[in-house]
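Only one chain is given next, in structure tokens, and it is the form predicted on its own.
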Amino acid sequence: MPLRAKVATSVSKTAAALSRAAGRGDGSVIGGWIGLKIDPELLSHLATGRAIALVSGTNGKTTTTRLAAAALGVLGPVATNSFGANMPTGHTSALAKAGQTPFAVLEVDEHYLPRVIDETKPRVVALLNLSRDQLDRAKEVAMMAQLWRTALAGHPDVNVVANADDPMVVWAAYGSQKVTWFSAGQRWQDDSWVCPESGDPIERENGDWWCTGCPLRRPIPQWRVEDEGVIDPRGDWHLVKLQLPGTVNLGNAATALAVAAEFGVRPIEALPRLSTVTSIAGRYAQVDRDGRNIRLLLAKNPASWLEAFDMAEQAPTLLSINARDPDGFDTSWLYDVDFAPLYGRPVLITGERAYDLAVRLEVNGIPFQHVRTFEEALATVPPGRLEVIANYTAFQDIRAELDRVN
């Protein structure tokens, strides 16, 4: 690397280490921020010589990235932004910290995907899904699909691994020359009833979908989830044993296997590594405290709340909502979430916007109890399982109270 890049790398690693030592976080943002101030092309320099996979989408990025990094580890050391810092500062910090590795798997915020493709020249880009998120500042879903479509058109050599069940993702990837399709199901469909190409309605039947006014339709997937396993492009079925809950994570595992296969990793080699993943930056972590077994589930938008309800057991459940900058200030998305799965269980609410949540639960007719602190919630529920579902900063607050469990 050029001398400036070497200096920037060294300073980035030092800043990140000091941040961790001071208890100010894992340093995955500040290290990259300082490094890029010294050398604005540092990410490009650090990416040179590595075979890179990028993972992007509204939901499931962090988990899929962790699973893909585990699968790719069959071939050698893998650099990854495992704590979810998914903008160029986080990518820069992760690559600097990892040193010289032959491979990297990076989670990428949807908005930054075009820039990161330009700067890292990835071998593979995985597109998971697109749905509404952070309504006060994020792009409308079809606009995001157009952003991806334009970015991929400028990089025809990239191997795209894309979700065949999401019409927005299919449209974004359709112009790419090298596409591998996977199918993991699409429980949340409210952002893809209208075709982004023609504006006509999209029809669905028995897992298939098609536009009623143009040729856009669901492609035939090479990878798909079936029963408790994944079928690969050869038609072989592989049992997938995960320590992560929910059907959605079986889909994330299928995506990870498809990404790893683009590097030559066979499913039979990758599957044992997927089974070792237990928690990702606190997501799905289980902590015992005062006789309660606390499980943390992150839910940031309507689609991810739907999946969180699918994972949660029929047990006392704490819901926590904030509306800080990383969450988005607009909480109107709560009305897009059907809270009916919470019927019949004790429900507690907390967080800075607990009253917004209270009104929404009243509309759904779900009884709840407001608690002001996490400690009060623990004291309120009997010994046993406590499910915690929280949006981003509320999740981090509770994780910090549990000593930043990973």
Contents of the next structure:
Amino acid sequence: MPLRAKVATSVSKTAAALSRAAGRGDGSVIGGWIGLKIDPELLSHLATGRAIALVSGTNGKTTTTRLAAAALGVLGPVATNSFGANMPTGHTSALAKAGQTPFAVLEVDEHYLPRVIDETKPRVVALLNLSRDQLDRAKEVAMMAQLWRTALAGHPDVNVVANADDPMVVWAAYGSQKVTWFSAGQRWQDDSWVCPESGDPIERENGDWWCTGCPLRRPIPQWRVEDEGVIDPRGDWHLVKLQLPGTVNLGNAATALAVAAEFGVRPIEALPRLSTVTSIAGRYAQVDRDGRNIRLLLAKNPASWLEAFDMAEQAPTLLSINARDPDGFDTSWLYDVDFAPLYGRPVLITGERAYDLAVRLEVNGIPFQHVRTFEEALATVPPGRLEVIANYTAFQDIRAELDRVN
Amino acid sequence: MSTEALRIVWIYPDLLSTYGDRGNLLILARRAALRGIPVETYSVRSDQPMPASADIYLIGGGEDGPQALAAQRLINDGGVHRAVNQGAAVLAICAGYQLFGHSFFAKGAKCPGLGLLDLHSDRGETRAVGELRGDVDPRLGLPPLSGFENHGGRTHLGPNAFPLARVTAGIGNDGQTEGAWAGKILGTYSHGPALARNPAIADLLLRWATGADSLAPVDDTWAERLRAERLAAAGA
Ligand SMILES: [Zn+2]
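So that was the form predicted on its own. Now I'd like the form predicted together with the partner chain, please.
Now the full complex is given, and it begins with the chain already shown.
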């Protein structure tokens, strides 16, 4: 490593420690920011000599990154950005903090994937899904797919692991010649009814999909979910025992196994490690308080709301939404989500934009009760499970009430 | 289509449905049902013929490409023109509002609109993003407009279209006026599920469509709380 990079790494570690000591965040971004100011190529230097997997997509990337890092742990120490700091500053911090590790698994914000591929020269890139997310800022879904496709075409040596169920992802992955397909399902389909190749309608039937005007169609996946397990490319079925809820996380596990296999890790070696993952930065965390077992589910866009409904049990459910900067100021996405799966569950609502939610639920015909605080919600429900589904800053608010549970 | 039910058409949800536009269809259908008015709703895709015989037409927002494509197909189809000539009511939102005028700009080019509202749209120097609030044309007898806008267009009204509202916060058409109405056509930059915050506009469309002078009141406790919160948040 050049001297400049060494100095930058050292400063980067110190800044991160200072940031933590000052109680300002977890230090996962500020250190990388200072390091990159001193050496703009620091990320490239830190990546050199490591076998790296990048994980990107609109949803599930934090969880899949954590699972893939656990799986690669079979081979040795793995650097990872486990706080979800998924831009180059976060990657720089994560690699600097980890020291010399032979492996790294990095979660990457969709917009930054081309740049991070350029700078880290990964062995594997995993593409999960693409759907609408904070539309008042983000690029159109089709533009994002184009961005990915172009980036992959420029790196023919990268092994791509991609979701066969998402037409936008499949089209993006075809920028590469080296693709392993997995099937992780596509709960949200409203951003992929039009073929990104030809502009023709896409038809769907029984999990299959195809373009009505060109050859683009669902590739046959080598990895797929079946019952409570995953089928590998040889056709062997493996029982997957996770502490994370929902079939969505089975799909994330299948993805993690496919990524690990690119490094030579067999499912039978990886599976025990996947089952040790309990929660990720508070997501899926369970907290017992006042006889209530509270489980936290993060839902930050329409697709992930549908996934959260799938994960939540038939139990009292607290919904909380805010509309601060990280959430997007616009709440119109509420009408992209069908709340019907909540019908029959006792529903409580709270958060800074609870009234938006109230009007939405009324239109959906879902009875609800408004509570002003999390404490009030706890007092309102009987002992037992309370599912909490919240968008980004509302989730952080509730996590703070629960002593920043991880 | 039966003849008794109120028929509501959602125009081209495959092209123009970027910001929860479905909400307007759901809200209209619900408010009609609460008054005992039977409703049939139709989502008409851009590859399907546009029926001319419905009572209310909804059109939503979208990106430049789909907006230009939607305008072209609606001009070629002619169904919406026939419906309007037969007295149908229309709620047009954002990109859908622009394409009801004579012309609009998409991807740097001037595109012909349906010409059903006397207005044309061009590009503003800045994007208008944020809370929108305005005092509605008194002839419509509605409370203040509340909305969220997110558009790069500026809209200029001709003599045969009236401003829907005078802007008190946000940009709307040009910083002075917001939206437009003429006959039974109503357009606004208040995007996405505009009727969630403006149930009185939903009821106006239902009155236009049914010919009723008034509708039975419904419990709007939550909508009123939402309105009060958002109008206050927009400032004055
Ligand atoms: Zn095609």
